[in-house]
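One chain comes next, on its own, written out as structure tokens in the form predicted alone.
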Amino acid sequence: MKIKKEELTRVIKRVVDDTPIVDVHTHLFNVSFGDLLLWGIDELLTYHYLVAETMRYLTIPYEQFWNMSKEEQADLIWKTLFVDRTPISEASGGVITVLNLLGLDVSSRDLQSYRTFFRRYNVKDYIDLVFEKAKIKYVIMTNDPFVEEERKTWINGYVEDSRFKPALRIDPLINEWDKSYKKLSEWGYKVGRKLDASTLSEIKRFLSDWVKRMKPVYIAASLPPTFHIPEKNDPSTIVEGAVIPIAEEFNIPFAMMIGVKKLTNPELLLAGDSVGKANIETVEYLCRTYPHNKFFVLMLSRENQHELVVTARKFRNLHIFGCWWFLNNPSIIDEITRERIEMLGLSFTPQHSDARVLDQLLYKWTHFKKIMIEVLVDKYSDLMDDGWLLSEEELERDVKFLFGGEFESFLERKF
């Protein structure tokens, strides 16, 4: 059955609204890692992105905030940011959704009584509730075997949840090698803080050990502005003499997330991170020199994204994805999309949640499908008009393509 030109808003809304989300980059975990699994109110109002907003309007020291009670630093953000003034941000509108979504009354800005609401679900049960109303259908964590915490988990405790699935996050192996080196050495590999040959295979036996135990969806790295390759540094010879070798040995993707000038203020921890524009070349020569590899691609500067269009244009073995972080705003979210549409079709992932707290899954996804809907039924009804007939069936799978149909495709395919 064709749809009709006056019905394609309400298909495109039921269908957007009921196709499960494979969410391909979030920073969640499941119940085996304890309290590093983030949910519930405080969790929500103490996310960096709205301590960072918060400290704009306050004179008190970076010090004394982050002496206070995790409750005391909710009941300070919630003050400062949804009582003294509106809630009109993305990520404070954001925490109003989600609390709506809940069924919660928001207009009695009721704190205390949000948090009784909270009490009440034990972890279980909480992800269920929230992975049914978000129609996520599995999210990839990030699992970094050098924060302690992690490893410990996936060393004595592991317990699979197919809900969540990990990925292999090599940051301190890549950015920071001559820290990392030692704790290999601890850990019984031969390492050097030399890149000899010697060194890159035990960093090589290293990984191999890590994608066996954990099975990753991908090996990731969050990267700086300033990463560039090729050059003669630790980052550019740990990423071509090893994980290049063990992403193709294993037929996974290489996520490179690219962009972040970390501690810009370090007075806001977490928060302080900022953005910089990147070298594109760097993915260009990726992709040309290993075409058997799979490159997972995503830039942090606005300034970026069409120049990573086009060269996902070019190499097929580029998988784009997301609007991550200071992308993750309506505005550009939409430019960014429809931009994506026009050059790449449907051969890319639009959204990732980037979630750090569970809860952030209803909101992210929520706010997401409207722009979504609202840049499909522009397109369609492009098509439409030049006499192109569209059935449900074909929308209902182009928009699973889009919402990690396409990503599943990419990560099974050899090239």
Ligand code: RAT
The other form holds:
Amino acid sequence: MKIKKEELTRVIKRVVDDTPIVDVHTHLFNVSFGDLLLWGIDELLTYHYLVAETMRYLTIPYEQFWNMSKEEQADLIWKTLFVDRTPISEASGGVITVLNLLGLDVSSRDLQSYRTFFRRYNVKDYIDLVFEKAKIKYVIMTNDPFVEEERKTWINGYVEDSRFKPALRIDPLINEWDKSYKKLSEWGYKVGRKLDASTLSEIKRFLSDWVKRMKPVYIAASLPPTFHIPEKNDPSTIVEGAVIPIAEEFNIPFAMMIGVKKLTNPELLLAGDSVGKANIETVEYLCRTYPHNKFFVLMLSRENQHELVVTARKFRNLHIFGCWWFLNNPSIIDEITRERIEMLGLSFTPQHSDARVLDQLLYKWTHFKKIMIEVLVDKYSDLMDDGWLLSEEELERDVKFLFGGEFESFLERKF
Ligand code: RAT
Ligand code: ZN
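Give me the form predicted together with D-arabinaric acid (RAT) now, not the form predicted alone.
Expanding to the full complex; the earlier chain stays at the top.
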């Protein structure tokens, strides 16, 4: 049945609301990782995006804040952003969206009552509730073998849950070889500080062992704005000499998350990272030089977005995704999503949640869908004005592509 123009907004809203989501990048974990899976009101409030926002209004030494217990930090953030002021920023408004979707009375502003609500749940039931409410098919985790707590679970205790799929994250391997070679050596790989042929072959063995252990959907790294390939330095040598060959061998993408300036303000810890414009030529070079590899890329700087879309038009082994971190704000999502649809049609993945706290799946996807609906209404209306007829099935098909279908075809895998 063809959709009538006057019904378009309602039908698009229904389809976007009902289509199951593949969340291609999160920091969530399944229950076998124990406390690494964060959830509940105190975790929501101490999200590093909100720590950064709170600190702007306070004069206490940073150290004093870090020495507080989690609950004390949450109390202070609640008072600063939600009681003394109105939570109109994207991240603080997100907490309100979560509470509202959980059926809590947001007008009460009673933090203790929210804590009581969360205490009633056990983690397993809460995961079921959030996945069901947010209509998530599966999320992709961020799995770092250099984090001791995680490593232990992978080696001894990992239990699969098909709603949480692994991604092998290797930032220290690429960005800090001067330190990480010691770790690899401790773990039994015969590597040295110098990246000669035998060390590169041992790095490949390390990667291959972890790919076999984790069965990751992709291998990923967050990279600085200065990341440049080809170059005579450690990151470039490791990427070309070890990561790319292993990614090709196992036919999994290499995900490059480019543009993070680590610890611009070290006192803010995790909240202290910033953004810088990166070099698009590196992405072009890799896609051109390694046509049998798949590259899954996002860039953090708004200034890189247009050229990244253009690059994706040029290389079918490049899949771009998400509105990352400082781009995950309605005004910028609207702009980037339109830019991408206008140049790539449906051949990209418009969003990921980057959720660090399970509950954030609720707000991050609700906020994104609102914009996605507006963009799609505009695009389909323009076509209808030219006489194009659209059925509900066609619309459902298109939204499925955007919410994970196109990503799975890029992977050449169905889950
Ligand atoms: O968005 C975030 O939470 C950042 O802190 C980072 O985790 C970033 O998304 C990353 O994966 O490095
Ligand atoms: Zn992330």
